[in-house]
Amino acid sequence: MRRNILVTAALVPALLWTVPASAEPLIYGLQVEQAERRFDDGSDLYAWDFDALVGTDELKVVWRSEAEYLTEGKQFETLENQLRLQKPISTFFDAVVGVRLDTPRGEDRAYGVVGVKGLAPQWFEIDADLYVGETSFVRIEAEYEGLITNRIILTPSVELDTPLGDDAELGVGAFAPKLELGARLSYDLLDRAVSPYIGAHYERRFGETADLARAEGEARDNLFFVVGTKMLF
């Protein structure tokens, strides 16, 4: 079934890139959004968020990566990795489809991926994907930068990960979500492209997932103090 859900989600990009090119200039960039240690009592974490693109306005291929390292364990607890291509359908949201790839402790997992991705009103920047693999789930990403200053910005962001069924290995019940709230307070050192940071982020299991959570000798919430920074090239 992993076969088949990556030769067809890969094929779907591949009817996309044999669109027409427009006359418009390749762009490239990186963006990390967290790039951070998390400090708890006795689990702490490295993790990173982070987007490499390259493409045009009108088709870009992204590889979205994203992590948590255990400092004590020494492995990932989660480890993502996902090749997509983004087409706009508005004048702020673009149509999302690919593949991604999960590789932490335990079973490997693959997926297809649709999704948007854009700004919403009051300029809230928002991710909502559906993931179809052996253990489909939805996930729901929101974020807003808010300017204190020209260089000092606050970044509330919230992230709900809802499984549409049961996997005991990956500790998920379904429509038991996973919730992440974080708060980030970030400093503009050279313009955009470095902005080091502090702040919190909280997890919270429910239901099912809370439960298996419990049975592995888990925290049903954590809540960490973060440093890291961002980075934009």
Given for the second form:
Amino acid sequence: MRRNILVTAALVPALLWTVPASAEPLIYGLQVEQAERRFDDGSDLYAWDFDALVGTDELKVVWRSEAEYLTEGKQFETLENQLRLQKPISTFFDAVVGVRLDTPRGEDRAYGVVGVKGLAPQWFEIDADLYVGETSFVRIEAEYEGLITNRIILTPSVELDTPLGDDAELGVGAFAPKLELGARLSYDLLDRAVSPYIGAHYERRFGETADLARAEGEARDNLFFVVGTKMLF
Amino acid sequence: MAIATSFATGSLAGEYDITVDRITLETGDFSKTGIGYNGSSTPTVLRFKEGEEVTINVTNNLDEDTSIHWHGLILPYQQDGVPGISYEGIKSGETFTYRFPIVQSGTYWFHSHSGFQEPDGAYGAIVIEPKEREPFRFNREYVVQLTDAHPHSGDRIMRNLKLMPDYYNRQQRTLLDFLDDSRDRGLASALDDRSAWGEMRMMPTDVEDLQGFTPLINGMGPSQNWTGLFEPGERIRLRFINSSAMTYFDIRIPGLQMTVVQADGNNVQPVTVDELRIAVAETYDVIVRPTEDRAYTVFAESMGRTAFARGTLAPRSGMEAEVPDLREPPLLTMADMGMAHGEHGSMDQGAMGQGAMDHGSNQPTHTMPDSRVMQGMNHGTMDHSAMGHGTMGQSSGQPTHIMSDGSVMQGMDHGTMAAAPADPFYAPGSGLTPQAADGGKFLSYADLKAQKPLYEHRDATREIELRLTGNMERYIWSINGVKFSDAEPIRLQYGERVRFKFVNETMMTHPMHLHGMWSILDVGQGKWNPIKHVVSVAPGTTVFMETEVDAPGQWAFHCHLSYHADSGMFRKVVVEGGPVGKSADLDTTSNHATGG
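Let me have the form predicted together with the partner chain next, following on from the form predicted alone.
Entire complex below, previous chain first.
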């Protein structure tokens, strides 16, 4: 019920506000940051992270999806879908509002989202979001595109997910974050449209979140070797 | 050579037919479906005679609207061909008939003003023979129409730029460049430089938004080698037209000097140069005189040095001359940023001081001892001690020169200046200031003087400041911070003389084009200022032009870089008033036209 209200709350303004105020053509595209297979000892998984967007300079509607799908057991470890409205608030930053639905195997969760997204000095791409739900989260992501050459690009990334409360069903403890570090070395094979990469992905849980993982028989940290591709259409 | 569709021979009323068609463009590097005139990928050349009344029937064979704008022609506004401003455009399957008198002579061009049809190939050339004898002689002439054919469609390019503004920039600074810089200049200096640009989130390589194109001459790529024939000793008139969507070219013909006789269709006092930069949408007529029985390469490098157009002048077809290599790509300096964003302390290049960029309208113009003009330089606030870093000479202990206003210009080496004078149309210390490949003379706007003034010289009745603005990260371009879709028209009164002040606050060069009326570029020559239809404004500079407001109606006014115009660096100009019977029947149509 709560989820429906949230969806409606986001969709109505989305539909109203995307009527173009000028003759400028709609901007649309699909930006896939990650579409990869992560290899670990015995627990391989597929993962994706993409934004599909449509809108104008003034307002964009973004469908953001992130998922991890376990090859063994054929189930989603995480599956997040967000419907976000993105509006410029400064030269380099957009404000974001929206809803997020988590529907992995297990407990579903719904959140409202507010945040900022943009380009910080020294070319760091920043996403900082507050997710408000039964258990609220703060998530901060930063990414940097390091050009080795104009086509070979090393992209280090960091993501910190900090729950603001306990949620035993989700396996998280208040202020016990989950950290993800990545480094992906890509090659722009076809313009910017297809850029295959290899890299490493490291996850670590801290504090009570780590304890809860251990209680479930999971490791506190995982290091994956990844193979995948970035895409932009 | 380009073909003519029809000729007006002697009669004073010519009728011409143009069809707008889907064509296949073969560049030698790629082929794609484009838009062309009269079913050909070779640009159509229209030849008119001054004084002629032309009737041009344009038939749209596309499945979308089209339009033709007669670039640089002075005509009634309803004939200007800008959808949403002049008329409604030409629907699919329809024929629109343009009728207007030809009141000028020279080299011009025409192109679609609908969507991205022009970048997709919809352009041609216009050659107008004058009524009277021209003040220069030539034995034969060629149209040399340059463009930047891109494998992607214009729509796709625009969308990619909106998704990722550096989508087409493959000249960014890399780790390898950083290592080179560290070796050459030291790690601390290299880090400072990177962090200064990183702080601004801007790139010193932002010279060409669009890379990956194949430059064409008269529809032919470098490997297809357009060739113009000559007999040794002949004077050849080359009518250079830059019909690119986005690309400035630096043109030279190794082994030949070029005598510039016209700029944007108007006679200029001849100036002989080794190389010239042609902004998007400009035209330059030059005369060359090859005396040897050999081939010469017409070489046009893109300003960002990512590609070149190449053609040949030869006594016999099939001959070729050596094709030069592309030079090193330029890097923008802090001077090109107008110093608006950074701190002086962190900059070690082009440190002319912020004041030098702030060329107010009332700045004095200084004539140097060698009679070169230093326009609008604010000597009061210039950081003289840093001038050695610019193009004015490197060594210290230069003679001190006292300017006419009493200020002291230390460290200026006038001997060096005479050889390579600072170009007042580039910010002092700019990374974009052109230099001739072989150390010769490079044409500057400051060299252009009208052969015969079109207008009686008078003071401007008012000044309009237009700041050229943009947001590179979002790929939004604007004027005074407002993009076209949100902007009110610029209103002018018939009979006034308006002085436009362009302040380029962006880091890119913008070729500003006013439709319907002449743009008199202020190079400090008063009544001899050259008369143009495109005025290029380099980053970090302020440039003035004046317009005699003598054409009632509503006109387009925009940056001629297609994707800048389309994303907002565009204005409607409304000229109100005018003599009885001549004043336009203006409606209050709101802004809805775009296109470069």
